[in-house]
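The chain below stands alone and is given in structure tokens; this is the form predicted on its own.
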Amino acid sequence: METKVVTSINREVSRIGLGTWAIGGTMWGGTDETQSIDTILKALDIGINLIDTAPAYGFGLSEEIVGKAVNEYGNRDNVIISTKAGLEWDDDGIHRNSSRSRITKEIEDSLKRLNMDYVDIYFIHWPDSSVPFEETAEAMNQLFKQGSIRAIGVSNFTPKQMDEFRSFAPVQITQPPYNIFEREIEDDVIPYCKNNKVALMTYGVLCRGLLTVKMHEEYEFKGDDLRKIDPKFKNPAFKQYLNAVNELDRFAQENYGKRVIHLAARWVLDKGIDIALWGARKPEQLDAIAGIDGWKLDEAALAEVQHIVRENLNSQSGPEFMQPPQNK
């Protein structure tokens, strides 16, 4: 397992991190809590040591599940756990709330559910336009200097959101979506971090399943799952990114001999990320992992990605269809 010294938050960590927000089962169709653990204890056996969770992952259920599997494994001080803040939900469904109020409610609550007595790394999940950043970062800088945080991070922020923050509390990581179609940050976020020392721990690495090659045109998303949503998994722009993930899948054959999953995680790494989390609710579902390392992408590679990506779509979304609604 790759490994890097991330200065910022001073701790050595797997450069592929454990994403639980499936293991919450909100919006993924439920979720199974004794294969939920398993998929995290076997992601700490193989080398992971970074376990991404947050409060609205489930209604406080991916926490929860976080906690008794690292309790199982023990070697808390082992395991670097990030969670966040920021929302909450009611009957009318998820909003933003980056209050004082809610953040010293938020963590209380994390903790009691995590059954630890601090988190490595909190977030701000969203951008909260209701809230002064004043407030919001002077509340996390509070919890950061009392020890029930080790490291303040903000989550889905842009860089003159992150300037205004750090006015206020420094800002050690920093957490947006990125992956092969979701570049968005690159001409902002990542250069921003780059030059004011942030690290940059990044979701999405496979593009909610898309970048695996296990679904087709008739694909279909039961439940809640939120990719009926997404409109990257609605026809035609669906069947367009099929043929992406199909034409890097040969590329990835072809000359290294990996899959399109592996692909995927390498170029989000050799792209310069500290760490991209990798997304599990099953065990099974870390095996390609083992592929990711030992081989690296070079310029000449990564401008082959890009040209396949454009070749194959006529047009891009984002993931700004995630996005909570402000406070009421």
Ligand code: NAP
Second form
Amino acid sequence: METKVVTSINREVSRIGLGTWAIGGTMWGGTDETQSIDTILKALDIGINLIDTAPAYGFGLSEEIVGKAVNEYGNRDNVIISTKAGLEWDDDGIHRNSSRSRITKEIEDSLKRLNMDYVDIYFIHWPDSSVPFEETAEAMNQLFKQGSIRAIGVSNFTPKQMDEFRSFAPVQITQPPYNIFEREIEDDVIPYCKNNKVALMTYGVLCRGLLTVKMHEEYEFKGDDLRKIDPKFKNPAFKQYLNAVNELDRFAQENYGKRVIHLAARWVLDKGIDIALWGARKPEQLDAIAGIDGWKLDEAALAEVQHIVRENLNSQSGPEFMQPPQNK
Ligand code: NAP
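Okay, that one was the form predicted on its own. Can I see the form predicted in complex with the ligand too?
So here's everything in the complex, that chain up top.
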């Protein structure tokens, strides 16, 4: 497993982290606890040492399952746990709330569910424009100083928002979306982070399963699966994305003896991202990770990937569809 010393958080981290949103079940058509625990244990066994979760993933269920799995694994200090704050839910659904009182309550609830006495990285899940960043940042800094969190992160923040937040508290790491089809952060977030020594842990490396060969036009998403509302999975766009995936797969096979799933992860890592989150809920979904190490994409290969995407897509949509509503 490829690792990297991420200086801003002072840890050696596997460059692939396990994402556990689907393990929470909500917006992913349900979950299976035994299979989820097996997935987390397998991730740890193959050398993944970072697990990302959030209270919003299954309204606490993902954190509970992560806690059970890490407890069973038994080596908590060697595992880097990232979780999040700043989303609240009620009968009307999820909305943002990064107030001091919400954050102070959330850390307690998360530590209880995880059955841990600290988290390694604590992210503000989405920027909340209804609360001054000063209040949110000071609440996070207080948790940092008292030791219940070991690094402060922000997720889905623009450089301007990070700049403002950082005038009140340090930000060691950020978590934006990034993959071959969703490259919005290239012009601003990535250079900002490189210039300001903010580590990058990106999500959606497989574009929610699109960057694998299992998708086809008749693929059925069950229950509340968020891909039902993702414009990429609706025709005519879906057909174009599938054509691009087929060509990327052919490119990976012909040039590296790899598949599109390996190419998708290699691409994010070779673009200079510190850690790419890989969402999985079945142990066998981690098998492809073995095919990521030991090769690299050079500039010409990165350009060819871009060319394939441009040739196949008339228009591209980003991950905006998953933004939670603002505070009430
Ligand atoms: P992702 O990693 O791009 O895709 C995950 C999905 O891809 C899986 O649930 C699975 O779908 C499919 N998949 C995984 N391995 C596969 C394999 N070997 N073969 C075929 N399909 C495979 O997307 P993500 O889960 O949305 O993102 C990763 C993580 O980032 C999340 O779990 C979460 O921790 C984090 N995240 C954070 C934010 C944020 O706002 N900060 C937002 C989104 C995600 P099926 O199980 O349905 O087959």
